[in-house]
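Only one chain is given next, in structure tokens, and it is the form predicted on its own.
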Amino acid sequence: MSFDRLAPHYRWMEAVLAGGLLQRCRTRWLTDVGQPRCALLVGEGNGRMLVECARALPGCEFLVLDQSQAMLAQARRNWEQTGANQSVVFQQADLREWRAGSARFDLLITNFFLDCFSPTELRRVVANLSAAALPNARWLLADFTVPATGWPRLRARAVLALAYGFFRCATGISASRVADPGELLRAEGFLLQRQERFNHGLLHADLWMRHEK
């Protein structure tokens, strides 16, 4: 998997075919994380929203992770133009494998990612990334979804067709759909504190919380 074939054209795509939205879909919840003193953003694409974390969260350190290393040379681009001064480490991993070691972050976050892994991949993904969680951390998590019913499922059905026959061939992502990490991120120990949906259904913002068992 890499998208370091789009990573030249994504924000000027994002920008034609869903406008501002999935931007909204990212900062949903950020004033709502509390002051995090370290945050994992992870598969962040170009950096806009490491930009608005740092707005938000001025005494915040990021690490940042991405598989693409175009993409992530342009996040640190994006990065440097700030100006700001807080601590960033960009890294390359692919986060099948990835291992935090003795680094614990208390706010995890995953933009339109979770959703370009196969269930099988999901449950490793969250497992790595959970392992990296300190009690009572935040996620945010932004993603793709299809409703239960009526001609909102219909739609969103047909969007994601035509987006994930797209990503495969461009990026060669593994899924063929959208895995639902709900599940996962429970046995985990996290719950859904907040949630909004978005474009009828087809987009949500959540934000969890792990709960010290």
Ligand SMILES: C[S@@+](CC[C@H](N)C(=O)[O-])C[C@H]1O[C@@H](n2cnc3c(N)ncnc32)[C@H](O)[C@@H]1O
The other form holds:
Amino acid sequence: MSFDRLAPHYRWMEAVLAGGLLQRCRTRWLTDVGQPRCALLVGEGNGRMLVECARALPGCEFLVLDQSQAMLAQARRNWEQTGANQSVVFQQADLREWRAGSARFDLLITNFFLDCFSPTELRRVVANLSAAALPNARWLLADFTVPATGWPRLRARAVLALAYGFFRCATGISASRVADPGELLRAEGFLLQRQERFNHGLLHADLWMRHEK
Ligand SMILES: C[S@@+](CC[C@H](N)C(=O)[O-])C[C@H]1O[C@@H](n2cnc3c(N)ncnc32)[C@H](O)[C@@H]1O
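With the form predicted on its own done, generate the form predicted in complex with the ligand in the same format.
The complete assembly is shown below, putting the previous chain first.
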């Protein structure tokens, strides 16, 4: 799986297909995460969320992980243009294999990332990320979803069938449909604090918080 080929086109494709909608989802709860000291941005892509994080969280350090070198290079370029002086580390990593070591984070961010994985892979990725989360960590998560009933469900299924067809060809992702990570997050001690749905339920933006055991 690699997003390298897509990286030069990702930004304009998003602008044409979704306008500002995905960015609204990414940033919906950014002002509700308190004052994290160490944030982990995973599958960050071209760095649009990182730039907003730098503005909203001036006291925070960031680790940015992505499997795609081309995406990381774009994120780094976007970051350098901000002139921000927080500490940021960009690192290539496959989250299916990644281990945090001794590092721990009080904010995790996964936007349009968990939907790249099959249910089996998703279990592994959520476990790897949870192992890196402090007991009171927050998790910002934006993704696609399928509403439970009615025409919004039919519409979402049609949109996502097209989207997965495209992404499977262009990047080789293993997922062929959206897997709900909610149950896995709850099993790791996270509780849903806030959720907003967008575009007739096609997208959701969540804030989860881990509660000390
Ligand atoms: C659909 S893009 C989302 C990018 C960005 N977060 C956004 O909001 O648009 C998925 C991102 O996850 C990265 N990715 C996919 N599989 C990965 C993996 N196994 N480990 C780390 N990053 C991965 C891709 O390189 C890409 O940058």
